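As structure tokens, one chain now follows by itself in the form predicted on its own.
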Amino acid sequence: MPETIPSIILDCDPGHDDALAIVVAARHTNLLGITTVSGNAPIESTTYNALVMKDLLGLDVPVHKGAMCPLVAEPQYATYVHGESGLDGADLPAPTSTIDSENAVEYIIDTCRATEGIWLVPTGPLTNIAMALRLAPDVGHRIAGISLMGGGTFGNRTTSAEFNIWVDPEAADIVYKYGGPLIMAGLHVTHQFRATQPRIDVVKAMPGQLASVLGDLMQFFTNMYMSRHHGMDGGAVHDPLAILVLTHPHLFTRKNAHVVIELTGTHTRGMTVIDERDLREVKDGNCDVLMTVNAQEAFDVMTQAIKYFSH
């Protein structure tokens, strides 16, 4: 376990697994301000996602809406496994929070000049992340480190790329030449972390709308995941490793790594190319690699996240 509560800043885009993930950062770290990212879905489902959260954990942090579209690219949107809302599958009750701002870049660059050691933390396309170290080049001296989901070994959105370095290629490519701490939860390793029956059984158990609003979340979002892959037994619940890493380092296994990104390949663009070749000429790592986790201990804690919250 860290010696100290992270203090971090969630860059989102809800999302299932996003939504997750709130739910852990606002147990174990010191979440100082949510950001969303079109991604999942567009800027305003994801941003009400965020909001939806927010009230249902009764969090007092900011909310900053994002950017609506990547740098270079056109939007893109995973509706396919999240449905139209981004968070399909339970009865969302309505928010009554207000987002504090439209400028969630501003946000993060005020935020990290303010306070230094903080971790951003990205489990969406990098635009909001990209921008903020674009324009306040400073910001990257400033941060603990960045931890985020996306890439891997595999892809999911094309051969090669995981869906949040494929949407916006051109700020994950920023992010990784940042030059300081980077970890990288990829598919590799989220695939490891699933959402099973068994699992989802525990959370439908508890008391309270919490869990009874993620239950259904996780149910929904596995019964996608099964129907679109050959031989998964659920979901992989990609975003709070992200996090947890932070939390629970004794978690995971890691390969410090150079890594870049795959910007014009007609069949890569996204792809996170990972040098493990045992070479001398490879170039010093940039990147901290999860590689494992171990799955049942870490789904405990986000379950026991999901309980103190649920009443």
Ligand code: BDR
Given for the second form:
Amino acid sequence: MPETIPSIILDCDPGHDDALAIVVAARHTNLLGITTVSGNAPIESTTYNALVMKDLLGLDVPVHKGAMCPLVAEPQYATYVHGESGLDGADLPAPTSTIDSENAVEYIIDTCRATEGIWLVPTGPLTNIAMALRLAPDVGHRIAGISLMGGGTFGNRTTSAEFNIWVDPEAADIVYKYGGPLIMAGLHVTHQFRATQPRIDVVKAMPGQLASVLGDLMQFFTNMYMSRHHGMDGGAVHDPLAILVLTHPHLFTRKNAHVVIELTGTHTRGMTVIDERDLREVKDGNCDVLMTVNAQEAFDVMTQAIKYFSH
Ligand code: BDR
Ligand code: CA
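What about the form predicted in complex with the ligand, after the form predicted on its own?
All chains and molecules follow, beginning with the one already shown.
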């Protein structure tokens, strides 16, 4: 059972693992709204995919379309993992829902001003969140915190940079400096949470349309990962961990550390530089860096959430 029921806004770029994050959020949080961002695919596609998930789950939550490009950098997509659509690999039912607005940033600001104590959960590039914090600095004081998927002690898009941070490092810089509670699910923990074949088969064996679609999506995602890596036994299901740490914190270990974003390095732009030195001179931590996850238990929580919605 979840330990707490946080109120959240999920800011995402679906994306296979974002789609799974939506399922976990729908089951275990008070999901106030979904905002979309350009990332795994162009904004039109990530927004379409969010609407697909909303309808598949039968959710009554608003979907607000967000930034079409990063603050400074040119847009970049992750077709090499998620396919051209951002959600390749399954027959997706066309959504009947439509977006509630084209202004995710305004929605985030208004909602955080109307209700104190919301968690912002970004699982894509941090463009929308950074814009909200810049346009309305009071939002940073009104929220419970930010729990994000991004960064890590190693990279995936480059040697040192993880995709979400690498796409919009200037936005990440704003978020990491915002001054309130910050939790980071980086690659070193998300790579522990893999969709292995036995775990995918559990989902495929479940009845209902949702499980069938998600089983196909997980299979595509894992096949892509296994074809691109030497020794991975399944796709790293990154994004649900940013939710699960809020709802099932006992499944994680963490370490508070000072983390900054590299903006200018020739080989390191977009890196999350985590200060792990045991020295008194080290600055106070600004981020809870997740270190380990109980992967099997966390996967069981996610699988049960799929089952809950799959009829
Ligand atoms: C992150 O990048 C995207 O491809 C995934 O959805 C995840 O948010 C992992 O680097
Ligand atoms: Ca994502």
